[in-house]
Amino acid sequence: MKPLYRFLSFFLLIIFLILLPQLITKDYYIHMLVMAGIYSMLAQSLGLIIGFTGQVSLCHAAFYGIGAYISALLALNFGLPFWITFWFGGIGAGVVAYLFGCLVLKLKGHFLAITTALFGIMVTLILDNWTELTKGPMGLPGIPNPSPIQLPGVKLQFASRTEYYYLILVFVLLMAFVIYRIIHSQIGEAMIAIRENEEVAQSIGINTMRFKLAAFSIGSGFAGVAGSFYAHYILFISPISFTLPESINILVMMIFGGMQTFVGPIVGAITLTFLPEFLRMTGALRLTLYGLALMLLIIFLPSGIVGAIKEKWFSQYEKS
C-alpha cells in the first residue's frame, strides 16, 4: 500500500501543479512561483552539499552567479539557444566548483566556512570589476528568451510567465528527481556517512575526499543551470544579484525547510518566497516579522519544517 500512496500522491500533486496557473489571476503571482522554483533547485541543490555530505558552503550564490554569466555570455555573443547555453553554464559551474574543492574541501567547520564566503566574494569582485566581459556595475541586458520550442498540439513562445513556470517545474522536478535518486543509492548513502562521521566512513574504506568532491560538483552544477534560467527568465543580470547575502539567503531556505530532508529545501524555497510578500501589508515591521518568524523557527524546529514533521510522524509510529 506504501508505494501506491506515494504514487497516488505524487500524481495528485503534479495534476495540482500543473493546474495551479490557471487557478492564478494575477501575473505577479505566476512570477513569484517562478522565482520560488528558482530558488528550490538552489536550495535542493545546496541540502544535497550541505544537509546530505556535512559540507558547509557559503558560496552557492557565486556558482548560481557563473552559471547565469555564462550562459548569457554565450547567447549574447555567440547567438546560442538557451537549450545549449544552460548546459554549458552547469557544467561550467560545476567545473569550476570541482576545482576549488579540490583545493578547499580537505578544511572542516568554520574554516571551511569561512573560505567558502570570501571564494563567493571574489567571485562577485570579478563579475564586478571585469567589465570588459562582464560590463561590470553595468550588467548584461538584452538577454534572449529562450527560442520556441514545439510540442504536441502546443507551441510554447516563451513569451508569458506561465510558458516560463512550466519550464521551471520540468527543471525542479529533473534536478529532484537526479538528487533523489543520488540519496537513495550507494552514493548517497556513503554522502551520509560522511556527514554524521568522517573519520569513521574512512575507517571503512570510503573515499571521503571523492565522495565531497562529486556532492559539491553537481550542487554547483545544478546551482549553474538556475542561474541560467535566471538570465534568460529576467533577461538582465549583474553582480547585485550573486552577492554572499543570496548565498546565506538560499542556506537560510535550506534550513527553514529541513536541509536534511529530501523535500524539505523545496518547501523553504516556497515558503520564503512567499512569506515576505505576505508580510508587505505589515509595512515597517515587515523585516522585523520576517527576522523573528526565523528565529522562532530555529528555536523551536532546530530540524526544519519538514523535518520536524518526520520527528513526530516516526515518534508517533514507534509508540502505536
Contents of the next structure:
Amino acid sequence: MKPLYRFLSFFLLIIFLILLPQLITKDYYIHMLVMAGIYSMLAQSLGLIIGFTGQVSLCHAAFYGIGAYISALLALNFGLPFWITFWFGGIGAGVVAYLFGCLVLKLKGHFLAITTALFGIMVTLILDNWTELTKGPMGLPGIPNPSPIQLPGVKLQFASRTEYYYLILVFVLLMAFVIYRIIHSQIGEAMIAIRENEEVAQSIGINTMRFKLAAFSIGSGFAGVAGSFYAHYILFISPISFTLPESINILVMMIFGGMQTFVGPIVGAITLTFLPEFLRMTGALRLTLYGLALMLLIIFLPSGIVGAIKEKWFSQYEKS
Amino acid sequence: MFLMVRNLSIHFRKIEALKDVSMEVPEGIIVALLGANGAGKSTLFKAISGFLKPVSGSIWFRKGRIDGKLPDEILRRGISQVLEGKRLFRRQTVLENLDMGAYSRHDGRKDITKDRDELLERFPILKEKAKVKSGLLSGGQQQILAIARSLMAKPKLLLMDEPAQGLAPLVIKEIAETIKKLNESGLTIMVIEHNVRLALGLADKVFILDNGKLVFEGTPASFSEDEYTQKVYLGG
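What would the structure be for the form predicted together with the partner chain, rather than the form predicted alone?
Next comes the full complex, this chain leading.
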C-alpha cells in the first residue's frame, strides 16, 4: 500500500474510532468496546513476545494481574491516582518479567511453555493466599476511578463508559505506536531473527538473551498497564480474572488474528470479545459453537485472519 | 599467533568432549579439521565462536583472550561461523539474509550496501536470486548464501562446519573453489570436513581430533606419512 493511502486509511480509521461511541446506543456495547481495548493491549503485547520473538509465554494474565494488583494496592493504601499507579503497574510487571525471564528464557519450546504456565499458576496462588495484602479470593473492592483530567476544550470525569473508551483508545494507540517502532527497528529485526532461528541469530552477532528479555519485559509491562486500567475501570479485582485460562484466552486471540502480524492480535482481540456476544442467539450451544469456530479457524487459517489476508495479498502481488 | 588454543577442555556433564586440546593457527591459511563423528570438531568450533564455555584452558585470537566471551563479541572481534547444515532465515529473501549478516557492524548503511553489492558481484547466482526466499534455493545456492552472509560481518577468521555436507559432487567443487578464492583474498579459514580428499586438496594445515584429543597436526604432505593417519584414513 502506498504511504499516502496508508496514511489516509489510518486517518479515517481514527475518525471512525472517535465517532464510534456516538453510533452505539447501548451502554453495554460501549463496555464491550472498552474490554476489546484491554484485550487488544494484552494480545498485541503478547504478540511481541510470541509472534515476533518466538518465546512461548503462558503467563500473560499473571503480568496483567500483577499490574492490576500493584495499581489497586497503591490507590487503596496510599491514595495515589490512576495517572501515577498505572506507571507502577506497568513498570512493576515489566521488572517481575525481567527477573523471571533471566531464569527461564534459556528454555525453549514446550519447556518454556510449561514453566511460564506454572509461573502463572504460582502468581494466582500467591494472590489467592496472601490474604493480608490481597484479601485472597474476596478480592479488592472500592478501587477509585481515574481522577478527572482537563484536556483542551474538554474535561474527562470518568463517570461514563464512553470516557473510559476514549482513554483505552489512547492507551491502545500509544502501545501500538511503541510496538510498531520496535518491530520496524533493528531491535525488531533481531527479535524476528531469534524467532526464525535462534542459533543462526547468535551466529550473526545477535545477543539473543538480551532481545528475548527485552521482548518479554516490554510485552509483560504493557500487560501490567492493561491490568492497571482494568482495575480502575471495573473498580474491583480478584485472582479469578488473572488465571491460566485467561492467559490461554489472550493467546487464542493473538493466534486467531495472526500472531506474526502487527494488527492481527488487535483484530483477534476485538473479534473474540464480540463473537461470544453474537453467539448468544444460539442459546445453550453458544460456547460449543465458539470452541468449534476457534478450532476450525486454527485448522484452516493457521496464520490467523490478518496473516491469511497478507499471504493472499502477497501471492497476488508476486503473480502480477 | 593469529589463533591459539591452549589446553582446552570441554565437558558435557560426565562426557569429555574436548581433552586438553592445544593448537596454533597462523594468519592467511586454510586449516582442515578432521575426525570421526563425535570427535569434538564442532565442539571446538563452538568454543572458538563463543557458543560453548570451556571448563579449562584458553583461546586467544589476535592477542586477545576470547574464551568465555559471548558469540556477538567474538564476531565483532573478527570470527564468523558458517553453521553446519546451511542454516538460513528460510522465510527471508537472499538480500534480507545478507543484510542480517551485517547485524554486528556499526559502520553506516552505505558501506554495508556497498559490501553487499560486491558480494552479489562475486556470487552471481545470489544476484540472480536476490529477491527469492532463501528456503526456496537449491542446496548449493543455500550454502553459498550462508558463506556470503557470514562474509557480511567482515571476518578475519571464517569457521566453516561441513560446507560440502549433502551437496552434489559438482557443487562441492564449486564450494571448494569459493573457499580457495576467499583464502586468496586474505581470509583465514578453518573447515570441518569429512571428505578427506577434499580437505587435503584445500588445506595448508590439517588437524585431526579423535575422541576429544588432538591426534595429528601437520601439512597435507605429512598426512600420508603419519602412522595414525595411515592406519585410520589410508587403510595402511
